[in-house]
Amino acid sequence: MRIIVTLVIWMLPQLVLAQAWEDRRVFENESAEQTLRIISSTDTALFAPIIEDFLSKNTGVSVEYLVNGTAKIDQIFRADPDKFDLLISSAMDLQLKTANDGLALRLSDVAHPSWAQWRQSLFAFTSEPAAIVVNKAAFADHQLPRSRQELIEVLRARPDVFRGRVGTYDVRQSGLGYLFATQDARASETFWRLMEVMGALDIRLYCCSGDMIDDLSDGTIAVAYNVLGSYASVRVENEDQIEVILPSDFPTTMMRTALVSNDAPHPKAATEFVQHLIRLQSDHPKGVFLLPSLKTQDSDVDRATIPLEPALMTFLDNLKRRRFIEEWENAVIQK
């Protein structure tokens, strides 16, 4: 009996780890001597070409790519930073705090603009806007909303059409959703009015952009708010019923970031992967880099980009987060 108990105790963490991922894929090189472990919030389909291109130039490396939501990967990484080589996420605030807490390796040999990196330990490699995404069938003979205020007016005018058919992130579970929501709330009171209107229409809450877009595609929902525009744009190419709208009142754009664990098992190869990412986002080779490239500081989009600065961590303070979540729940979950 003692042997059985010991075996069960040993297996529990292995089972938890095995069940933790939304997706897991191993990219192998036959002559590989080491395997990079990358924990990421980016869908495998979008990131696979980047990994494959890296492996074609680094035959001594294989990659294990592990995917989960932004909040979940932050928790997993913090619990075992020595188990992973790289952490890649769209939740800029969580990433900045991870680097600021000393969990990211400083890379002195990675050249990157000051506005796109934090203390040589966190590196941005995309610019991706939050978008309003709609199923056009719900707007037949009606004008599409081009701003948050117009969306409020549309939802109020036809509640019978949109009841139970509006979606957004559950900010209690999604790190990226929480980032977008706090940034919206800082920019305008329109955000809170919009949340109240959506809440009154029995809003559907999601963990991630992919699930929202799936439900938009099959007509389960008609409107999704604060969806990652990059994910939606990929789907639009093959699905005419979906349209991506970048709000005209105030755009919100995040930068996807990467860091090397301070306890990375393979720091040299991980550093080379970051260098590879930065090179790709500049060259943007067709068929390899499917994500939007990093915009320059002079572009209109960049002026709407959430900056990599300490103020990002403001809403990660426990008290501020609790208060924000309570206000969000009061607006969205109307009982």
Second form
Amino acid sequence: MRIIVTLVIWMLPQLVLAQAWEDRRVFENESAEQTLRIISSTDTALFAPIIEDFLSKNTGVSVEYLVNGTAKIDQIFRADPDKFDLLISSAMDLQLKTANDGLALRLSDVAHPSWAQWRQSLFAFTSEPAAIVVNKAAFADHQLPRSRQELIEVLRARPDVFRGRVGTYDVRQSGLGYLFATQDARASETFWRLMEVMGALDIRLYCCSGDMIDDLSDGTIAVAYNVLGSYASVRVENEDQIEVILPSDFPTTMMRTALVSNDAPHPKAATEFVQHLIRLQSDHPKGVFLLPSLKTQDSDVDRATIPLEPALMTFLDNLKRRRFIEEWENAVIQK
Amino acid sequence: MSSDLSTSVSLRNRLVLILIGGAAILALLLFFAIRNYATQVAQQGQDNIISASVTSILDAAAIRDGIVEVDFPYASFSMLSTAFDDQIFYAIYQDDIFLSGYERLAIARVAARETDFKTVDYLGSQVRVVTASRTLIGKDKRTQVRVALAQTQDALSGTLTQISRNAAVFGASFFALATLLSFWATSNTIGQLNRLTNSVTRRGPQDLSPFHKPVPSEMLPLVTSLNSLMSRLDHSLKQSEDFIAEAAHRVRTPLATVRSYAEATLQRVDKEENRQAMRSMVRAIDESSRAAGQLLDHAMITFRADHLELQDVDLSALVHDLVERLKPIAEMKDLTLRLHSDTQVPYKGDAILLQNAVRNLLDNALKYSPSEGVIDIQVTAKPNIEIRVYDSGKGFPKDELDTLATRFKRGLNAEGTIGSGLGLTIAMDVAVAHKGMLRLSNKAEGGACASLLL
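Given the form predicted on its own, corresponding form predicted in complex with the partner chain:
Below, the chain from earlier opens the complete complex, with every other chain and molecule after it.
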């Protein structure tokens, strides 16, 4: 009995540590006087060049980069906003609510177009459309779907091929998945029909993009819906295997956003990091900024980007969320 | 003249001060009125949008399976987007139970169909809270759903700053315009006064006629009393002139009689002593009668100068006639009169006055020339119309050249000569009446020169 208790006590911090972060990496600078703590939903692989570039220009700073899912990092950040300097996430709705709740620092000296920032405290630095990503093996002799409607038809035509081989975010766990789902639902009823069709095919639900793309590239699933295409192409080693399809009916484009905590231990360095991010996204140097840059909205009309506005908080409302998840479960899980 | 009077605050300054002060007060009032009104309108605008949003949230409230659901549309919050990215906070209550939103947002108690507007502090910033409610009727119970929606006022204050700036610009330009206008109005008003002053100043010393030019009604009393003052002055002047003329006339006639008796007596008196006395008497009578004549002339000239009868005159002929008439007197004194004249010197003037003036000049020349002297008379048309009389007497005393033409003033060297002192005055008055002048000088070789420049 005592042994078990001891074991549990010994294991507990390990467990907590292991649970807290999907990934954690410290980028050291030899002459560093302060360590910037960045909490993010973006894979370390994609973000490491950006941080290294930043460190080379700011030798007095080290960076601790902490990765977790969008919903998780939101919870963690809200619990201890004074322990982190920067919050970077693709879940625009959660980010906007954080800023709306006054947890983000207003950075008056960061110049950014009004559509790409909110309240001078939330700054967008990428434009990433949600895509249908397919494993080409499953479409050897068949036409690739170009829209949601075509995807529905494809899935209905060959249910045996796709049964158990379609995947999407579990909107209950993933903040970004929830954002994409609610924006899709807002745009068209096609979303619900697609969810029903996918639900009927024993859909696999993923908490995080990483697992979904891993399963896609090794052929476990054939179709992944609402994945970040740019993300997939960077992550998958053998790109020939997969095809990224941007739905032609209505695209949903997300902007990755960064904010500096109101209680940031190092607000000055954090502000410099935001400026660095914004500069990189506009210069877009190869090999450093691996994410797609912001697309100016006026030049790209059909790639309608989800606007940064307080309306994003609509589906974060408890009642709305409860109702949406209920509907989603009815469509997808089909008990 | 003005330096003798003490001045109070200038009328112009007083007017300008009052007008500009008034404009400044008006501009300030305008600024505050616009800002106040704009504040109300802007607040009204924000209230309306928040109310619309609250209504759309309440509209979405429904009871499903006994549970209150508020499936409010995306537009509810979307309509609250502002250029200043205002924060929004909301809370949804069922009866007194918190359902969703921001739990710490104070929510007012409102009756059904009632909307409550408040400005409160929330999370360190000022927010406008709108609260409204709706009663839902379920299967077996009534329940009240209350929604409070708050928005920060960054856009509002941004709008107000802009409006304030515009109002300030508006007020300032109003003030500038009013200032310009008041300067203009003042100088225009004062200008009327100045014009009257000028026309008073510009008048000749003899001109006592009333003002006839139109004047602003406010100045009418002043001008009227000025006119009446002048007419009284004119009247009394005329009276005294009349009196002098009348007196001279009355004196001249008896003097003529006295002179003829004196002449007759002189013939009969043998005693040298008595003859001497009689001669002085005759000379005194001559002097008196001449003075009376000149006084009469002067009165006539003063009268005619005000009512010039202009006609075409040939000055050459006019002077020639006079010279011819005076030749006998000149011969008596052994004086030679020489006339040098252009053939014709046409001029527009009052012949009687001109004659009088030239005759007085010639009289003077005759009087002050020693025996066997020569008097030269020149009448020229070019370069100026001018009548010059040179004598060969002692000339004018140098230091009296300027004052000789004043009334009853005689030269210091005129002792022992008959004269009233009016001759040059008459000549000058005539010249001035014809817009000309009388110039007195001395010839280098001796002798006086009087020129009538016309």
